[in-house]
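Below you'll find only one chain, the form predicted on its own, shown as structure tokens.
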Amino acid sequence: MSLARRILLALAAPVLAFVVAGAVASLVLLISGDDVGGFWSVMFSMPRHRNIVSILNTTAVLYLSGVAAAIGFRMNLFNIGVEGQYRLAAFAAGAFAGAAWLPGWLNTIAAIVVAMVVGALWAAVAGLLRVTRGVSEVISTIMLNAIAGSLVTYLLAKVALTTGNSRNTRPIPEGSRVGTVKLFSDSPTEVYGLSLVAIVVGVGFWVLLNRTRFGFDLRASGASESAAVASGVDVRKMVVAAMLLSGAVAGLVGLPSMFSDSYSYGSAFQTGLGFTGIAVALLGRNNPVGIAFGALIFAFLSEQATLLNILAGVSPDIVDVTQGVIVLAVVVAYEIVRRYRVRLEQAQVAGELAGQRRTPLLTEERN
């Protein structure tokens, strides 16, 4: 198979999703008796600056969920409990910065490790009960992100401080805060300085992927369970330090907007980015690359959101029927496009064999 015809393969199920999307939003909007061209007139406009430092601080932020997703995808398990991992995670971190135990970026530093442990072990636990109880690990981090936000509501009753009608860990000393990266003079909002904690992390997730035995036995463990078994790999090792993995990024999800805007972690911390990024995920095919455009593509939507209601009218619930129907036309799009190009490989292959098979033919009616 040529290049172009598999770059041209590669972008046929993303490129047919949004078609599909798109329609099923236009459809929807019909129906409902909302303003169709509106609603597109406003998600293809230009975002000012400060709408374009929000969907970079939102696309690290669903990165890094995305990346703790895929870490289990890529193993074939389902982790949902991102939600609960991240949640936990940033509690603890901001719970630990907030006491101020450690001095200016040493404390920093300190935080970021606990929030990636804590997170870890949180996931552990579905990984444990996987190999050693057979727990669906699908069922488990459910029930632990349900869990995870009871603990941390309970928790953060203990040692929050009350400030009206919200409460919050203590503040985090400014010697310990994160600066901002100022892209444009006229926007107010900045770039959160730990958003460049995604770039590590998508190298990082790269390199271990393609260049390292950890990456090729996660891989094969997914691939194939009894050849990895035959190969010699120990699949049960392998779920374990996986979930943990993939529960040590799911750590960092909350950090970049607490150590650069809120400096605590409260009860209006920002939920729903675990889910998110499982979306995110699946559309990046729980490629490195792919995750990049994924969670820039969901976060300019949800920015494009606040928007609608503004400009054209539309409620910005649509933006959320959108996200999903992405997300499942993805799943089927890239099924027809798998299905066809293994039908291309097929094709391709009778016909090397039918020319090798007309050679031996041609040579002996020549003799």
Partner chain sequence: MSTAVTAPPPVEAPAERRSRGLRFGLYLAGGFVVLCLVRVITGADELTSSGTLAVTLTATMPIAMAGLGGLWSERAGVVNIGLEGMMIMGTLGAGYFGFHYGVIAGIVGAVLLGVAGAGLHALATVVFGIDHIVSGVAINIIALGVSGFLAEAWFSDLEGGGPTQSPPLPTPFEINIDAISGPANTLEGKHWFLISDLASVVEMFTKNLSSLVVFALALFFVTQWVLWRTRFGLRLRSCGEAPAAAESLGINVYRYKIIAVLISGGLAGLGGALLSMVSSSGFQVGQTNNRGYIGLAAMIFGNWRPSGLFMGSALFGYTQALPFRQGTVSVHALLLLVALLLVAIGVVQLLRKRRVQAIGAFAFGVLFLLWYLVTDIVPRDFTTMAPYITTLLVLALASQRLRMPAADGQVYRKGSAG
Second form
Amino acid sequence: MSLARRILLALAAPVLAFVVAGAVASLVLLISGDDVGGFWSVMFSMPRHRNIVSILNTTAVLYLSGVAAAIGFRMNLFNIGVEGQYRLAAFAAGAFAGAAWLPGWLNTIAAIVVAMVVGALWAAVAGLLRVTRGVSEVISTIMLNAIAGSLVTYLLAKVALTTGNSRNTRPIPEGSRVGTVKLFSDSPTEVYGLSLVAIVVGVGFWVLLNRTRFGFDLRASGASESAAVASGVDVRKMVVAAMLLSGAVAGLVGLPSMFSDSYSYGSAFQTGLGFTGIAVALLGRNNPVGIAFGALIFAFLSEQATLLNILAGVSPDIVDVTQGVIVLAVVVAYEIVRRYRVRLEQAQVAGELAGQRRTPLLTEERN
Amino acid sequence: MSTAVTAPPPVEAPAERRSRGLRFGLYLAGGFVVLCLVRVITGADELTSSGTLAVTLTATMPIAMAGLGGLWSERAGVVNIGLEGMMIMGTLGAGYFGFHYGVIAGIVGAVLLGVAGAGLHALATVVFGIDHIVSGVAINIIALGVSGFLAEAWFSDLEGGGPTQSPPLPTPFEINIDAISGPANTLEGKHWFLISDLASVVEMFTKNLSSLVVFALALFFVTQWVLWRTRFGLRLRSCGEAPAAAESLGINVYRYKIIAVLISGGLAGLGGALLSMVSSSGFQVGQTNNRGYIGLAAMIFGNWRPSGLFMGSALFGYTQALPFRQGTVSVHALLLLVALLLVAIGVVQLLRKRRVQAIGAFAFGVLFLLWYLVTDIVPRDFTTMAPYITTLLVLALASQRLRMPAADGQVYRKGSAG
Amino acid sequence: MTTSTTARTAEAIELTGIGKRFPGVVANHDVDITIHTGTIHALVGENGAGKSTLMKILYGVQRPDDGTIRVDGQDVSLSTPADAIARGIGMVFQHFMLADNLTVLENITLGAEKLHGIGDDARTEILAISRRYGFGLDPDELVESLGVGERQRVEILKVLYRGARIIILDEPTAVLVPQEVDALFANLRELKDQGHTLIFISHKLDEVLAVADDITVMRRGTTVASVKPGDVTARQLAELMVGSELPSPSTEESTVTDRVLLEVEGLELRDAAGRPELTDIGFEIHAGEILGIAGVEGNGQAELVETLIGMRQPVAGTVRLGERDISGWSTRERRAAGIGYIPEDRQRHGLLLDAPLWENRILGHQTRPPAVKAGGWLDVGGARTDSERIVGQYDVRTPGIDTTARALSGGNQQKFIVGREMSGDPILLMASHPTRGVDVGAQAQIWDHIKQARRQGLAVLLISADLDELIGLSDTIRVLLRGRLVGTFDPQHVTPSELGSAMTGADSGADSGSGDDA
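Given the form predicted on its own, state the structure of the form predicted together with the partner chain.
Whole complex next, starting from this chain.
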């Protein structure tokens, strides 16, 4: 297959998905009597500098969440529990950093480690249940999400400082906070320092997947568990390892804003990032580069959504609809493209070989 | 020669099936007696008060409907994690149609919107062969967005409504049989062991009982009958057990799977209607609060069977209801209940000569007893966690005995027969 | 009995000029078969000859691209199994089409509920059929608790329940133990006597000659001969099946040394329910020796291979590879120690179908150069270069190493696997049905590679259902029967029929328990 054709096929699915999602969104707006033109002009308007910064910060967080989900997805392990993992981890890190047992940067680094360990352990519960007791990780992570929510509320009540209606962990001491990167002089918001962790995680994920034995085993387990077992992969170990890794990355999700903006974990801490991460991972085909695009697109859509109400009088929820449709459409489109590609390739192989020698009359019985 | 291999036909399957129903009843009755005992010991009368039971019932039914939806879908081999989204669609439908066109239209609208969500799931999973979990997750995202968007469009300008909630909705007809509920109430007030508790149960069914709840309860019997006693049900289940075999016998597997998923969505939508019109006074954004997922968990808890799934739902419903009924006292009393149940399990295990399990049950029973004795209240968050932890424990301990449909969650392509 | 001479002359099925193409493959072309009513008609041919595709066409699972189908003298178009069932055609699949978690009754009535409902009427009817043919089935038992023979009878009952007059049996004996085969044949003759027409697919010639009235031979997707069993010998049938172009594998001069490379002692394996699957397995393979394992499928061959590669854990016994005791080793350690493995089901166990060939080069060799460097880093360049080498050296017909494994034909997939498993200096090569479902050209090449492995001084464990292959390649042949090694043969002197009787337990006398079916 030529390179151009490959790229075309790779792009066909997401483009198709966006067209479908755009059509659905327009249709919904049309039915509800909203301003369709206004919607599109807002969505396609150039974001202002402060919005760009905000998009970048959201992209980083969604990227981390997406990678966390993708690590499991690559081996058909549905870690729906990123949500619970990152919330518990962010709380633990916030409480730890707020306690300030260590000075300055040491405290920061230790808190990051705490977050990763807590996220990993929480995810490992699901992994262990799966390999020792055969419990589906889908159900167990959903249960663990709910448990994490209650647990965090309970623990927060134990350690929190209450101000008015909100509860927060102790503020992270000045010396342990992480600075920001000023991109634009006219923007009041800045890029969180820990957002850059996303780049490290992305590169690490790519290397892990494509250049290490562990990554190969992970992909092999996802592509064909039976073949992986026959090749010597210990699938049970891989399940636990993938869950640990996935949870560790999930643990990072809540940190950029906590160390550069809110300086504590509180009852108003952003939720839902874990579920959006799943969507982002699916959009990016669980591929390190693809997830980056997915995160960027979702962050862009979310940021533009905040303008919809003001500029076009359209509820920003329409963007949630659009995001959901994109995910569903993109997955369907990938499947259709995949089938087309398989057929194309088989025909092509047969064609090329016929050139060398006559077509093999028979290969095997179909089953 | 041909008779050489003939084996004597052992006949035990029907008997086994009968005993399953019997066992279910025994467990239910046994659990209830222990509950009564705990009430008498602790004096936490709300444990079995008719008020608590009534709240439990209304909390149980939405979960049970989601679970029943899951049962239909998974019996046909399609995992439906999109129940949550379909339920959200149901609450929205009940809100819109219920407000504008009355109770019946609200219920029908809820079911239809649930079916619409399910249609998407069926299209993605059955027709296009997408992973069931992926499709379900996407549907949940879409439904959440749709409900938020349409709620704002539909309810913002209505009196009593707002961008995230509908005006109060009409409630379905409520059944009151004063002739029975009156005396039952008197009896309940006596706080006699078992008798007063049973009176509470009677009262629950005769006072302010929503007709929609009765309808939902009836659906359990309908499901049991349709899935296990009719040709349609047999075909549907065969698609979840061995779709290739079904297709080889001329059954249109896609059709049954699609129908099952649509019914699943309708039931989840009905669960949404129950939430908006019975459990609360109207539609609210985020009202489902993961009940779709909980329904799925209840279904697994119940081993893909209507009776077990109802028990699972009731467990969730009860723990959701109890904190609202003298929460601190009632929930604390629950510790004793757990302790007693664990001891009971320990005794059963000992009789079955499973010593390790028995010791484990006894040990935890003692721990819960100590917890009960040395504390006065249980933090609220622990109560909300309890059903989830229970489900996890049940899954972890009983996973070997759970039997999901053999082809559940697998993508089936037409022409796979042979 | 009742439908004697008149029925025999009528034609139940006439297939004319049937053709079926899949992308890149011609599965059937110019197939002509006439099947007489009230006969047992055998369809024989090698794996891959197109028998199963043809029968799927006749049962409406696949639609033919060319040709006509006539059933009882009428032209028909069969686009779904339901059409075929309506025409009185039923099929018993090789891989049973049963739902384990449903009862016998439910499995049988499924799709035919209109006949007798799914209640007591159906139960009565099933019991009646079961008695008439001596099937001995209980309608209310769950299928999961049945043995293989019983399951097959459920399948046949399923077909009879629908009133089928024409019954297709796809390799019905492949999974049966000898007693069950005898019982099956008795059932078939009974069915024939009552006027049914049976189409019996097989590649086991002795069975075909024993039970069939007519035989049609298929080769390379088309029908090549129609014969009567009285007119041919097994040898002649075999020649018709394989054609003259097929080279028979022939043993070369012995290269067997006295250095033991694989030593297995007292190996025992049980299934989840604790039933023995392998019992007291012990053998040695020397450097330069090919040990062939013969046996009817399902007698423990797959279990033996999976235990030796470390995918299943035995309850007792030792395995020594060279000087080392590898009994407790994981699959990965065993492969790293030099076990090459050509799995029986290459698509499930040997390949990542959607990955390019060069990535498949890494599979099973995740610990060794050239695909992986020390410390667990993949060597993409090394894997690619070595894949090119395999493609060239083993004549894998592919446009390139970036082509996905799925796109290749079965024979080329298998050649790639053989090439891969011969890389990295293996000590032991385990080949499980290495030429199954492979085209003739690739078959000869694979045989050459196995012989070359022997010359290089490897120990080779060869498992095959093809007796000619075993006799032609092996230095020693052992027979596996019900999980035990029951006989040792010298391929120079043994005949297929001698092996056959050992495989069916006919000459052992001992241990003739009726398998898992009693």
